[in-house]
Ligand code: NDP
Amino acid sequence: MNLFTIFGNPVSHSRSPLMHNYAFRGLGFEGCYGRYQLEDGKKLRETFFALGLKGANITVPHKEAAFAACDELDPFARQVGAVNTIVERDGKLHGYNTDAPGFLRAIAPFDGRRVLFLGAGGTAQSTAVILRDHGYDVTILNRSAPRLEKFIDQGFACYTFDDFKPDTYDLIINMTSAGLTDDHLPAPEHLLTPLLPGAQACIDVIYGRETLFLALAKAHNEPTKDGTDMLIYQGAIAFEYFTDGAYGFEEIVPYMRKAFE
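In the form predicted on its own, what does the structure of this chain look like on its own?
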């Protein structure tokens, strides 16, 4: 039996075990997927081997720690400095980033190209790069300046809450954990409210609940989308890595979607 898990803190809410176990069973792969609340990201590597894992997904706040834990990195993961999928091969940890390509698929139904990210963590870091590579104009808004340095170095327009001036954006996307275990907004309401009338949609990477950010958008009659599709699509791409390409994306997704039925 091949063992897999998701590392994060918090992690009890994660649907990844259901998604992957549905796919393992449906596709006939000998695998079992659990969850592990990891307090210290620096212990990710030793914990991975101690648990006898074949692969793992990584969620907040450990994606940058996962990057550091890997022996080998695929070119995109190396470019963005964040890993959310690890596979063990011959005693070495190989790191990938499936968040960004999963997110790209999730927003494909929208034709807007001007995007505002709320937050500057590991998910925003990888997704900003892939969106720009596919023709999107991405702006980053974050509470404080230090996390913006990498984005500034890569040429993104960046603002803090103190120096942000509202503009028109097609998609406004919460990339933070605000709303995951609380009722907080990812940015002050007085900054968000002027942006809503001009947006095509408001999107949250959090799934399984209506966050305060999505509720605010709905109150202003804005279309909303949670993180369900992103989670499923990045999970399907990770599953391809876990199973060494034995199954294709399109045959994996229907089984993973069962976790939300």
Contents of the next structure:
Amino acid sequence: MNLFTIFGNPVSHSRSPLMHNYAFRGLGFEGCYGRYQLEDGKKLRETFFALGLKGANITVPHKEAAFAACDELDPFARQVGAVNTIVERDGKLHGYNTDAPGFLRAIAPFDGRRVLFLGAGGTAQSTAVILRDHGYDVTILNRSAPRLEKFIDQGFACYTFDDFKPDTYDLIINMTSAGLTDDHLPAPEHLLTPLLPGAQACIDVIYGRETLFLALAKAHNEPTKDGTDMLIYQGAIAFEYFTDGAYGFEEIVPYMRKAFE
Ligand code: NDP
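Next, report the structure of the form predicted in complex with the ligand; the form predicted on its own has already been given.
Everything in the complex follows now, all chains and molecules, and the chain you saw is the first one.
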């Protein structure tokens, strides 16, 4: 039996065990996936080996610690400095980032290439890089300045709420944790509302509840999309690594989707 887990803190809310176990069972792979609340990210590597794992996913706040724990890094994970998937091969830990490619697939149905990110955290960081690499024009709007520095260094157009110079954006995307457990908007309503008529869609990385951001978009008759597909797609790409390519993305996804039925 191959053992897998998700490391995070908190981790009790995660749908990853259900998603992966549905896929293991449906595809006939000998695997079992649990969850592990890890307090200290520095203990990730020793915990991984002590549990006898074949692979793991990593969620908040340990993605940078997971990056540091790996022996080998996929080029994209190295570029963005965050790992959410680890696979053990011959005693070595191989690290990948599947959040950003999962998000890229989730927005593929939309044509627009001009994107406004609300937020400048870890998820925005990896996602902005992959979107730009795939021809998107990404602007970042964040509540405060410090997190923007990394983006400015990488050449992204960046604003805080105080100096925002609005343009027309095809996709407006909530990359913050505003709305995760509260009813906050990711940016002030007077900044968001004028942008809505020019947008093709408003997208949220949060899943499992309607955020105030998506409720605002719906009230203005904007198409919306939440973070469910991103979660499923990052999971399916991780599953491909876990099973060393034995199953294709398209056959994994329907089993993972059952976790949301
Ligand atoms: P971080 O903690 O790294 O970043 C948080 C960001 O949110 C910062 O830009 C912060 O702004 C901003 N922020 C927090 N609260 C507010 C608020 N009330 N108003 C305005 N801005 C706020 O978070 P992550 O990048 O790790 O995660 C971001 C979101 O992505 C989370 O909601 C997470 O659940 C979701 N996610 C979803 C995934 C999926 O598969 N669907 C996968 C991974 C993440 P400031 O810099 O000013 O503090």
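A quick note: this is a predicted structure, and the numbers were derived from the prediction, not measured. Residue numbers count along the first chain shown, from 1.
Figure legend: rigid-body motion between the two forms; of the candidates L44, T211, L231, R35, the hinge maps to L231. Domain rotation between the two forms, with the chain taken as two rigid parts and C-alpha atoms superposed, amounts to 13 degrees for the smaller part.
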